[in-house]
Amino acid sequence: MIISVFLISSIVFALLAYIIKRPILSHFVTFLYSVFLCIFVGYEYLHINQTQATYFKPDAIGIIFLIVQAIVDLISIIHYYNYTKSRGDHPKSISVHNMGRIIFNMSIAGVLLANHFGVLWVFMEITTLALSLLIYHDRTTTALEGTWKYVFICSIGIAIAFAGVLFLSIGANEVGIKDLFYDQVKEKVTLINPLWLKACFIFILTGFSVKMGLVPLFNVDIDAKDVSPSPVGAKLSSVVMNSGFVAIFRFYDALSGSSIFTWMNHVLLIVGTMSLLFVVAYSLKVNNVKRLLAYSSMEHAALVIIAFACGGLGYFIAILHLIIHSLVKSTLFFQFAQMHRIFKDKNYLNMGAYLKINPLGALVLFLSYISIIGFPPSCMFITEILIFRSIIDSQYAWLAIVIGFFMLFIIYGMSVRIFHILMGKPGVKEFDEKGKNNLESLIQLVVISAVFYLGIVKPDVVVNYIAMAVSTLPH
C-alpha cells in the first residue's frame, strides 16, 4: 500500500511544482517532497523484506541506496536554489526541472524497490525522460545536443536491455516460469537454457552501460554531466550510476547460480578494463573540470564492477566503495558551482588560486580529492586497497598490475588539474569572489567529514546491510 502512496502523492508533487511558477514556491515543494522521500526512506527501512503491491520489495542492496539517494537529493536542493538564483533562470525553467527532478526520484526508487525485472526496465526508461528535462534546463544549443543525445542513446541502451528481459522471459516460459519475479527466476535458474542466460547478460550490460557509465555506451553520460547543471551532474554521477549498478546486480544475483557465472565474471572483467583504458586516454588531455569529475566516475564504476567480479570480499568492497563514490562525487560536482561562479570558465586553466580566493570551498576540494584518488588516510584508500587484495585472491594477479598502471595515469591527470586550480595562476583576469558561498561549503565539508567516518569507523550498520545484501551471491 505504502508504494502506491508514494508513486501518487510523487505525481501529485511533481505536478504543484510545475504549475507553480513562483520560483520560491515551486522550490519550497521540491523541498517538501524531499522530506517526503526521507520519511519513506526511513518506512521501507523499517519494512525490510515485506512485499508491496506484488511488484515491490525492499531489501538491504535496495535500501542502501535509497538512503544515498534520499541524502543526495536533499543536499543537491539547497545547491540548486542557489544556482537558479545566482543566475535569475527563468521561472518556467525553474518549474519543469523541479518537476522533472521529483519524477526522476521517483523513478529511481522504483528501479530500487522492484522486485520484478519487467517493472525495473519500466522505472528506468522513466529515468531517462525525467532526466531529459533536469539535463536541458539551461535551453542552449549545446544542452539542447547533449539532452537530445542523451535521450536518444538511452533509448538504444534501454531498448538493448529490454531484448535482455525478452531473452530471458523466453528461457524462463521454456520451463515453466510464467512471470520474471527476482525469485522465481533465481530458484528455477538453473533449469533454463545457458544460451539464453548468456544472451540476457550481454545485452543487459551492455544496455544498462548508459547508466552506470561503462564501456560500451558511455560517451553520452559525459556529454550529460557536461552541459546539466552541476546539481544535476552530481545526481548522474550518484544516484543514476548506482541505479544502474543495481539493476546489473539484480540479474548478476538471479543467473549467478546456474552454469554461466564464472563467464559473467570474465565478462564484467573485460568490461571493467576497457572502461579503465577509456578514462585513461580521455582524463589525460581533457581540459573541462566536468568532463574530468564524469571520467573520474567512469574510473570508479570500473573498479566497482572488477571488484564485483571477482567475488568474495570484492562484492563487499564494490558496494562499500559506490557509496562512498556517490558522496564524494557529489560534492564535488557541488563544489564545481561554485569554482563556476568565481571564474565563469569550465577551463581547468583559466581558473587558480582557489586556496586563496575561496579558502574554504578549497578545503573541501583539496579532501575531495585525496579521497576520489583514494590517498590515505581517505576510506576509498582501504576501499581501494581491498579492491587490489579481492583481485589477487581471485588469482588475476596479472590484472592488478594492469590496473594499477592505469591509475597512475589517471592519478596524475586529476592532480595536475586539481593543484593547478587550488595554486596555480588563473587564466582569467577577472573573477567574482561573490561566487563563493560558504553555507554550500560547510554542507559540502559534512558530507566528506561523513565520508571519512565510513572509512574509518565502519558503523556496523551498514556493514550488517552490505553483508545482507551480498548474502545471496556464491562465495
The other form holds:
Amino acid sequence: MIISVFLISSIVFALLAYIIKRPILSHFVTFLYSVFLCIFVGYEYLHINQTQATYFKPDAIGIIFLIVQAIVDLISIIHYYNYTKSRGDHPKSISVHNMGRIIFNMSIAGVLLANHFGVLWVFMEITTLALSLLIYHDRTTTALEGTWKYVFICSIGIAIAFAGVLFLSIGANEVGIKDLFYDQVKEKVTLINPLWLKACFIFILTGFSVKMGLVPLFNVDIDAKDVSPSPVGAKLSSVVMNSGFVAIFRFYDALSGSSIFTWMNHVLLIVGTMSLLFVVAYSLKVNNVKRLLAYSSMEHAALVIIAFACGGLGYFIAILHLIIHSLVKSTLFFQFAQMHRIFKDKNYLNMGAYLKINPLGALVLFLSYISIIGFPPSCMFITEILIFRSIIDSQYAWLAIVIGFFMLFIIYGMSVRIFHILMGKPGVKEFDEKGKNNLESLIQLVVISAVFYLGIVKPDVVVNYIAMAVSTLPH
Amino acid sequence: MEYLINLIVVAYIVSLIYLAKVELLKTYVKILLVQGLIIFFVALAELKEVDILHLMFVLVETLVFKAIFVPLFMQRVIKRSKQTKNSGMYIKPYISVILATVMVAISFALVESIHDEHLEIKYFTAAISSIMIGLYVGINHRDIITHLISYMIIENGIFLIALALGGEMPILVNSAILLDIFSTILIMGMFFNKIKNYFNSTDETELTKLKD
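Any chance you could show the form predicted together with the partner chain after that form predicted on its own?
Entire complex below, previous chain first.
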C-alpha cells in the first residue's frame, strides 16, 4: 500500500513542480518531496523484509542505498537552488529539472526496492529518461551532445540488459519458475541451465555498466557528468552509480548459488581491472576537473567490483566503500560548483590559489581529496586497505600488485590537479569572489566530518545492515 | 500454418540483411513497418492464452506500437529533418550486406549449438540476428536518424527473444516495459529534433565537442 502511495505521490509532486513556473515555489515543492522521501525511507526502514504491492520488498541493501539517496537529495536541493540563482536560469528549465528530479528519485527508489527482475529493469529505464531532463538542464550544444549520447547509449545498454533478463527467463521457465522474483530464482538457480545464466550475467553486466560507470559503456557516463549541472553530477556519481551496483548485485546474489559463481567472479575481475586501466589512461591527461571527478568515480566503481569479485570480506567492504564514496564524491561535485562560479572555468590550469580565495571551500576540497585518494584518517583509507586485503586473501593475490600500480598513477594525476587548484597560480586573471558560499561549504564540511567519523567509529547499525545485506552471498 | 510462419521469419531476416545497405531514409520506415507487421502476425500465431486481455495487449504492443506508431513517428521525424538520404556509412553498402549475412549465419550456428528443446530456434535466430545487425547498423552509420532506427531494430530483436522463450512476464510488468520503450522513443525523437535545430545536421561527426 505505502509503495503505491509513494509512486502516486511522486507523480503528483512531479506534476506540481512542472506546473508551478515560479522558481521559488517549484524549489519548495522539491524540498517538500525530499522531506516526503525521508519519511518514506524511515517507513521502509521500520518495515524491512516485508513484501509490498507484490513487486517490492525493502531489504538491507535497498534500505542502505535508499538512505544514501535521501541524504544526497536533501543536500543537493540547497546546491541546486544556489546554482540556478547564480546563473539566473529560466523558470522553465528549473521546473523541468525539478520534475525530472522527482521522477528520478522515484525511479531510483523503485530500483532499490524491487524484488522482481522485470520491475527492476522498468525502473532502471525510467532513471535514464528522468536523467535526460536533468543532464540537458543548461540547454547548451555540449549539454545536448552529452544528453543525446547518454540517452542513446543508455537505451541500448538497458535494452541489452533486458535481453539478459529474458535469457534468465528462458532458463527459469524450463525449471518451472513462473515469475522472476529474486527469491524464486535464487531458490531454484542450481536447476537452471548454466548457459542461460552466463548469457544473462554477461548481458546484465554490459547493460548496467553504463549506470555504474564501468567498462564497456562508461564513456557516456563521463560526458554526462561533465555537461550536467554539478548537483546532477553529484547524483550521477553517487545515487546512479549505487543503483547500477544494486542491479548487478541482485543478479549476482540470485545466481551465486549456481555453478557459474566462479565464472561470474572472473568476469567481474576482468571488468574491474579493465576499468582501472582506462582510468589510468584518461585521468593522466584530463584537464577538465569535472571529468577528473568522473574518472575518479569510475576508479572507485572498479575497486568496488574487484572487491566484490574477491568475495569474503570484499562483499562487506565493497558496500561500505560505495556508501563513503557517494558522500565524498557528491561533496566534491558540490564544491566544484563554487569553484566554477569563482573561476568560470572547468580547466584546472585556469584555477589556482583557492586556499587564499575561498579558505573554507579549500578546506572542504582538501578533506574530500584526502578521502577520495584513501589517505588516513579517512574512512576510505580503511576501506581501500581492506579491499587490498580481500584481494590478497583471495586466489588473485597477484592482482593486488597490478591494482596498486594503477592506483599510484591515478593518485598522482589527482594530486597534481587538486594541489594546483589549492595553491597554484591561477590561469585566469579575474575571478568572481561572489561565487563563494560559506553555507554550502559548511554543509559539505558536515558531510565530510561524518565520513571521517565513520572511519574512526564504525556505528553498529551501519555494520549490522551491511552484514545483513551480504549474508545471503556465499562466503 | 507452421510453413507460413517459417516463411515470414525468413522474410524478417531478409529485411535485416537489406537494412544493412539502405541509404534512403523512407526505406527505413518501410522496413520498420514490414517488421512490425511480421511481429504482429507471429505474436498472434503464438498466443497461448486467448482471452481478451492478452489479445488486446498483443494488439497494442505489436500492431499499434510496432507496426503503426513507430513507422509513423519515424516518418514524421524524417520529414521534419528534411533529409532523404542518410549521412553515409563507414563500411560500404555491399560489404555491409555480406557482413549482415555472416551475422545471420553466426546467429544460426550459435542457436543451433544451444540444443535446448524449449527454445523456438527460428525466433531465436531472428532475434539474435536482429540484435547483432541492429548494433552493426548503429555503429556503421554516421547519421543519428539511423541510430534511432538501430535502437528500434534491437527492440524488435528483444521482442523476438521473448517470443522464443514461450513464457511471458505478468501483464503489469509487460505494460510497464512497453510504456518505457514508448517513452524512450519519444524522448530520443525529441532530442533528435533539437540536434537538427542546433547543429543543422544529423551527422554524428558534429557531436564531437566533448573530449578529455
